[in-house]
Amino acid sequence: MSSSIQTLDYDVLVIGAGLAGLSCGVRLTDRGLRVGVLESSDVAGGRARSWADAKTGDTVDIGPHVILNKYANMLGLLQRLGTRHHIQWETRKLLTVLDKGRRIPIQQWRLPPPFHGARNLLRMLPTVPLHVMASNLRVAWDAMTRTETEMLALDGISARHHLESMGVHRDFIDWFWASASIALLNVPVEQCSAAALMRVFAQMIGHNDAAFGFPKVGLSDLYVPQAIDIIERGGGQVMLACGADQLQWRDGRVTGVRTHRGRVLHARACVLAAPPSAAARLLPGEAPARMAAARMQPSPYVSTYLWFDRRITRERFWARPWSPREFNTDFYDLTNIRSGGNGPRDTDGARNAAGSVIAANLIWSHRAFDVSDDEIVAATLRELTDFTPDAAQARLLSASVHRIPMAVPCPYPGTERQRPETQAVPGLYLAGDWTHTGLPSCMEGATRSGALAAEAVLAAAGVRARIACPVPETRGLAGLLRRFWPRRTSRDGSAPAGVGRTSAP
C-alpha cells in the first residue's frame, strides 16, 4: 500500500465532467482531497450544457431545463458555486396548459396537500367531466400511503396498467397522465415504470408550494467554469478531450484509470460519473452494476430554437398535452427569461431586444427520426402560432434543429429496481441520474448522486461527513398517511387480501 500511495497522481479520479462528476469534485476538493477528472469530449456539461449558437451566436442549451424550488441539493451547489441567483422563478404559477384552444393555468393555493391543486381541478372540468376526475381518487389514496420501499414494489408493470387497475377512466390516463408520463420522465405511460411515476405523483401531491425555475444564463454558465475553478485551485484537474479507456486494478480493487491515450493515471478511489453507456464498457462484467448499466436505453429528444422579430408572448413556459400525432409539448420564451443575453438580431447584425427567442421540446422522439429539420421548424410553428396567433405575423430571423440521442434513461418497467447503489466495487463508486438516488433522472439526481458518491469516498477514509441532502418528505394529509398508514403489500405492490392498515405503534 505504501509503494502505490506515494505514486498516486491524485486523491480522487472522477471519470465523467457532467453535473454528476463536477458536483462530486467540487464537494471531495472542499474537503481537501485533490481530484482529476476525465471527460472525453472536448467541453464539459454532459447532458446539461449550453453553446454559442452558429447563426446567431445566442447562448443555446442542449435543450431548455427546468429547476425546481425543490431541489436542494442542485440549488445547494449553486449556492457554493455563486450563481444561484442566475434562476428566474416562476411564481404566478406552475404553467400554462393550452388544451383544445383554452388556456389552462396551473396554480396551487396554500392549502394543505393534497387538496392545493383543487382549483386546478375546477379549471379542468370544462374539458374533463367530474366522473372522470374523481375516478383517479383511489390511485392519489394510493400514492400518498406508498413508501419508498412500497412504491418499488410497483417496478415490474407498466404505469398504464397500474392506473388502469386502480380504476382510473381511459379517457383521463389517455389526457392527463400520457402528458405527465412525457414531461416528467420522458417515456410514454404505457412503457413507463409505474413505480417511477407514482413517486413522482407522490412528490406533486405532496408538496404545495413547488416553484419552477429557469436559468437566466446558458446552463453550463451556471456550473461548468465555475466548478473547474474551484477543483483546480484546489490542486486538482478537469482534462477535457480524456476519456477512460481501462480500469486499473490491484489486490481486486480499482486503484486508478487508463486514457484512451495511454496513461496510466493512480488514485486511492474513482468515481464513475459516465452515461450508463459508457459505464457499462468500463466496469467488469460480472458487476452487477454493469448489467444494469448496459438494460438501459436511452429516451432521444429534439429541441427546436426559433429567433422572431418581434415579440410574441409575455409567457415564460407554456405547455401542450402531449400526442404521438403532435411534436412538442413544451415551449419557452428565453427573451422573457434571460435579460440582455438572448435576443435575435435584424439583418445588419444589431441586437433586436424587442424580438423573441423561442425554444420547443420535441420528447421522445423516435417519430420524428425520418422528419427534416425543415418539417419540425414547420411543426414548430403551427404549434407556436396555436399558442399565440401573433407568432403568425412574426418574421422569422433563423432557426436551428438540436437532435440529442438521451435525455435520460428510460424509465422502463424493472429499471427502478436495477439502478444501482453508490459503491460497484472496492475502490469504485458511481454516480449519475441513473443510479439509486430516490429521485427520477434529472439534474437534482444527477447533483445529489455527486454528494452521495462524495460521501462514500471519504467514508471509505475514515471522514464521516453529510453531503447530500434527503429526498423532500411529502407534507400535509398526503405526509400524515404515509407516516402513519403502514401496510404489508405484494410482488406488485397492491395489499395482500385479508391484510388490513394499522396505526403505526
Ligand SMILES: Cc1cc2nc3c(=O)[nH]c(=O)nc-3n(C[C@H](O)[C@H](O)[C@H](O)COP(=O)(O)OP(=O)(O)OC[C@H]3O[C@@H](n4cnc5c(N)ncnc54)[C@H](O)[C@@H]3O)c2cc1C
Given for the second form:
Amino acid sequence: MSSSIQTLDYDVLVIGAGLAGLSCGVRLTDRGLRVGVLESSDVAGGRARSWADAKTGDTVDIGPHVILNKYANMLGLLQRLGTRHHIQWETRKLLTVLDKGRRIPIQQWRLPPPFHGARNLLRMLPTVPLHVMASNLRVAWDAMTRTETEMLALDGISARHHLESMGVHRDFIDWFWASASIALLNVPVEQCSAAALMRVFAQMIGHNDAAFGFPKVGLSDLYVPQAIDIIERGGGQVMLACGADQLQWRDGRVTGVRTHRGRVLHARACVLAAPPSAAARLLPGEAPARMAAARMQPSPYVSTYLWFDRRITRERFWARPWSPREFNTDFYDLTNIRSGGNGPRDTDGARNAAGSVIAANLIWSHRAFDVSDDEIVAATLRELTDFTPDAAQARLLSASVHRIPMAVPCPYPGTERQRPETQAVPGLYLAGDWTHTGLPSCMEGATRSGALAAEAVLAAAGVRARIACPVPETRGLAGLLRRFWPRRTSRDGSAPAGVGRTSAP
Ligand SMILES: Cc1cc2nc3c(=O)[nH]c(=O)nc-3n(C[C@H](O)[C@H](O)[C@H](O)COP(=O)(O)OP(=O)(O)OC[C@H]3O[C@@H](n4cnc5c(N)ncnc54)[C@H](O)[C@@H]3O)c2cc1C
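Since the one above is the form predicted alone, can you give the form predicted together with the ligand too?
All chains and molecules follow, beginning with the one already shown.
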C-alpha cells in the first residue's frame, strides 16, 4: 500500500486497543501491513483486561469472563497468539444453578438439537409444573425456524412482549427468561430486544456440544502482550495513553487521525475500534453509524472479589436466578480455575493455595450505585453462603469491589437493526462488540468485528482474504428447520403484520 497524496505513517491506523482493535491489528500485521494502534488509556485490553489487585497482589480481571467453545474467532486468535491452552474448560457440566436452595446441575445429552436439553427440563420438573414448561414449545419452534433476517424483524418489540404473545407462562418468564436475559444480554427481559434474546436462544437450542471455559490466567495475559508483540515485530506500534481526538479528512475520505497530544498521523485506512460513546464523538454528524453509536446505552456491572482463609467450594462456576431485589447472578471460585496463581496469602505473605478466591458479577447494577462497597461485600457474602454454607465459617481476608460503567451496550428494542456494518465512511472501518456481528456484544463479537474490519481493509486494497469465522450454523432438527422451513418475512426483513414497536427506555 502507498499513497500519492501524503506521507503515510502506517498502512493502517487502529483506534482502540481492546479485543476488537488488537484482533484487527494482528490479522493485518499477518498480511504484511504496518499497523499503528492508538489507545487512549495507559493500558491496553479495554473491557477485557486484568490487573494486580492493590491489596493482595493477585491478578484480578475487570470482572470474571466466560468463554464459549463456540467462540471460533476468539479461539482462533488465541491459537495464533499461542495462549489457547490457557483456557480451563468445564467438561463435567455446563454450570450449576442454585434455585430456592436446590442445586441444579445443567447438563446436555448428546441427542440431536434441540432434544439435548431434555435432561435439564426433567430436573426442573419438581419446581416447574409440566404445563408451565410446555408453554415454551411455540416460542422454541419459532426461534428454531427464523433466519437471521427474520430474527431482526423482532427487534422492535421487547423480549417479554414476544414471549407473552407466544403464550409463554408468566411464571416461566419471571423465573427462566428474566435470568437468561440478564445473564446473556445484560438487560432485564422487559427492556431487551426480542431479536437479541431469540437469536441467542436459537443458538442455545441449536447446539448440543456447548461448553464454558474460563481463563486460567488474567484476561490481559491471554492476549494483550502477545498481540502487541506481533504488531510491533511487524513494524507497527501500539501507542498507549495516545487517544484519537479527531479524524483527518481529504476529499470526503478519512486519511488519518489527530491524537490527544496534537500529533497528526496518516494512513491509507483507519479502523475505529472504540466503544460507542467514543465512536459517537469521532464519527461525522451525518453518518448513520454515529447516530447508532449515540443511541447505545451502557449496561453497568459491579464485580466483587473475596479472599478467604480456606477452601469453601470445589465448584468452578455457579449461578442464581436473577432478582431485582438481590445482587449477584454468577459466581466463580478462581482457586479451582487458575493454574496455581491465585490464592490468598498467609500472614507471612506466602501463597495459601488452600483458600478460596471468589469472584461474582452484579449485572445491570443501577441498584448498587448508592450502595457502599462494604454493603456490596456483605450482600455478596450472604448470597455466597446460600450456595456454600462453609463461607459463613471461613475468615474473609480481603475484598475488592470493581464498579464498571459499561460492560456491554444495552440491546434495547430497536438497537439490533441499527448496529452498524464494518464500512462506515470512505477510508474508515468500524469494529467493536457493538457493531453488526450477528452476535451479542461479547468477546467473540469483538474479535469477529476486528477480523471483519481486517477483511474490509484488505478488500479495499484489492486483497481478498477470508479471516472472520461465521456465526455457527444451528444443527440437528433445529438446523434443518432453520434451513427448510417456509420463510415468513419480506426480503428486507421488515416485521410481519401485527408486530408493533416499543421504544427503548
Ligand atoms: C465485567 C465484565 C464481564 C464481561 N463478561 C463477559 C463474558 O463473560 N463473556 C464475554 O464474551 N464477554 C464479556 N464481557 C464483554 C467483553 O469484555 C466485551 O464485549 C469486549 O471486551 C469488548 O471489546 P471491544 O474491543 O469491542 O471494546 P473495548 O474493550 O471497550 O475496547 C475499546 C478500546 O478503545 C479505547 N478507546 C476509547 N476511546 C478512544 C480514543 N478516542 N482513542 C483511542 N482509544 C480509545 C478504550 O480505552 C478501549 O481500550 C464482559 C465485560 C465486562 C466489563
